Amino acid sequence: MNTHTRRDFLQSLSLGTAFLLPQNRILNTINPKNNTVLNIALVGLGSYATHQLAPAFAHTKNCKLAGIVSGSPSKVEIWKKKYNIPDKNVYNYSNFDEIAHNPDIDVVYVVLPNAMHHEFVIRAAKAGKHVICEKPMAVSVKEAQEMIAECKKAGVRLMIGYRLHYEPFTQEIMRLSKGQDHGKVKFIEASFGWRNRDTKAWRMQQKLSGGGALMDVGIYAINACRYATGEEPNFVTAQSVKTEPSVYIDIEETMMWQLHFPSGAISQSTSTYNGNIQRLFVSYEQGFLEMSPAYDYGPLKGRTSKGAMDFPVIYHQVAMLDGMAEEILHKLPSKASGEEGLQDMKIIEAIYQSASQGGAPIKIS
């Protein structure tokens, strides 16, 4: 059985992943405006955890690790000794609401199974702290407006692991929607897919992922379509194509989705577990982006019709980890908030919604 993960095909992708820079090469913009340092814990230890977020903590400014949550007392044990954790910072998903007491950790990170998230984004703002939640943040609006709205009701910050939003190339994407270089953007083609056929994984079953390669990269795409416009869709249509249903058992395997923007501006996506693409291309009034890698870890690579992009290759996390940070140390607006995830969140919705009607356009509200 193929039991590679996303994360060793993102690896693949690119020959020096940022993470595996040396330290004098990782370039971090943050610059701490004091010497206050949030604490953050960590809740659930599997492959993001353990190879992009933990080691990352190491060339942090703005915070640190300071705490873990895990249902498992092997990797407990390894992660106290590797981290130098406490044991007074270290909890299980039982007790686990106890860290409201715990005036050690100010941030609770959570990256579970998406299933999972609703739970214990909920958990951690009753327990009074600031919370991050990987993407997808929920598995259905429902889920996502109600940890937006417990976060809000005790008074702590929800963001979500838009990493992307933190590095040079995809903040160069955003600049240029705003139509000062090429003009307007007239049409996106944005799509991430890898060849995922590990049926054990929690990715491929439903219970847990809350769907398929839509809700796993091609997230992805649809949020490089809103940040590449500057605009919200109107409506989307979508096709769902699954050519091995003894593997993709109840999840999709491939999705296609059209978008439509007020500005006019229109999108093709597609998101698949049975083929390697990660790719985005805008094409403006007066010119062309093209990126290829455009999703993963980085190194990242794209040019526009005026020649190569060229940005410094950073640790993503890190910029993500101090960035956000900074945001709650100085009470600043989120590049990454629940509302960023809420909206994606629609978005899915309403695209299984029109590959279930045979394509049908969905409004998105």
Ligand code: NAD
Given for the second form:
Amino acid sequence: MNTHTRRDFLQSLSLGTAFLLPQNRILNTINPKNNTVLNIALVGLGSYATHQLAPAFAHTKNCKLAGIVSGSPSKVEIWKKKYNIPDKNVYNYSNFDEIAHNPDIDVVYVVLPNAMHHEFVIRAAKAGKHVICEKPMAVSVKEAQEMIAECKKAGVRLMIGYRLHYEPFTQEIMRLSKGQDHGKVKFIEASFGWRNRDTKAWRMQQKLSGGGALMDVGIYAINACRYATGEEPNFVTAQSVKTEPSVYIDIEETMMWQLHFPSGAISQSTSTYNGNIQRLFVSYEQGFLEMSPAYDYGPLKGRTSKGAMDFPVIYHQVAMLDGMAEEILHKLPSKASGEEGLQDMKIIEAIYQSASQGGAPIKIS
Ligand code: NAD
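Can you now output the form predicted together with this ligand? The one shown was the form predicted on its own.
Next comes the full complex, this chain leading.
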């Protein structure tokens, strides 16, 4: 996107912001009428960015990998060559704010450890860029609310990397939540865990992760219960179990929780760093849906009481990136908004609170 005029900015206000930015703000907002491709800068060149997101851009129609932000000069050299990224689109964590002056970057995609999301989303918003942020969007409800508020204030979009919202198995589960095929949802089992023994990694450090497997993968189970019912839970009860305190030092090892929905539907979930599980079972008034694997990059696999779930196997990150670009370019509501991420953060916080109070019911506000 190369032309950024005040007129473009005023057009972008129809994204839903009812206020003006200070006159001296550097404005790199997008004029969707003149553009069909968004230029994205990835912040944090770790495992997910390297193995899933960057290769996805070879297949996207609506967006391009245009910039990188990294603290590792050696990685930068490799990425520059591999993805043909010019020096002027390369930043480190210190000079990142300079991206405000770069009209070649439309969207900043934050793929850093969880506790860094808040800072970098807010810096990106202040630079006038739309933001995609990985899940979990933050490490607290307060942070998530601040991120949403700052993006609104800056007149930029905030989207969370919920890739499943853009893939067909998940969209079918959302459709079934309406009850036409199997009736209402009565009961759900949704669990996600993996064996993580890497005590040195940021995922095992509360300060950088904000929590254990609940933050990392339990969030998928929470999100699944919400899209399978189409409801928001009233309250939550939770229990935490630690069998190896020397490995899981300052994070939880295994969390079990129950979400209680207004319709009477109840879910039971487990997330853990001490065992492999990845499944979703939805019991409807008539029939069931069962998926395993249910949340990873695929191929996802499932069946209902009517037969196999026969949906195309797609590259989740391509569908998500193109979907998000389309939402930005055409000013459509997001399938994976900041508010969607905030709702999961509220439930995560309530789960930790309930577990710390011996399983007491905690209301979700
Ligand atoms: P990773 O450890 O592989 O990468 C993290 C990156 O952050 C690295 O490049 C590292 O150098 C950089 N970094 C900067 N400051 C750091 C610090 N103080 N400590 C540690 N690393 C630091 O992690 P990842 O698996 O790529 O996860 C990154 C984010 O992406 C997380 O929020 C995670 O939840 C999310 N994620 C999402 C999916 C998905 O399917 N949506 C999958 C994997 C990860």
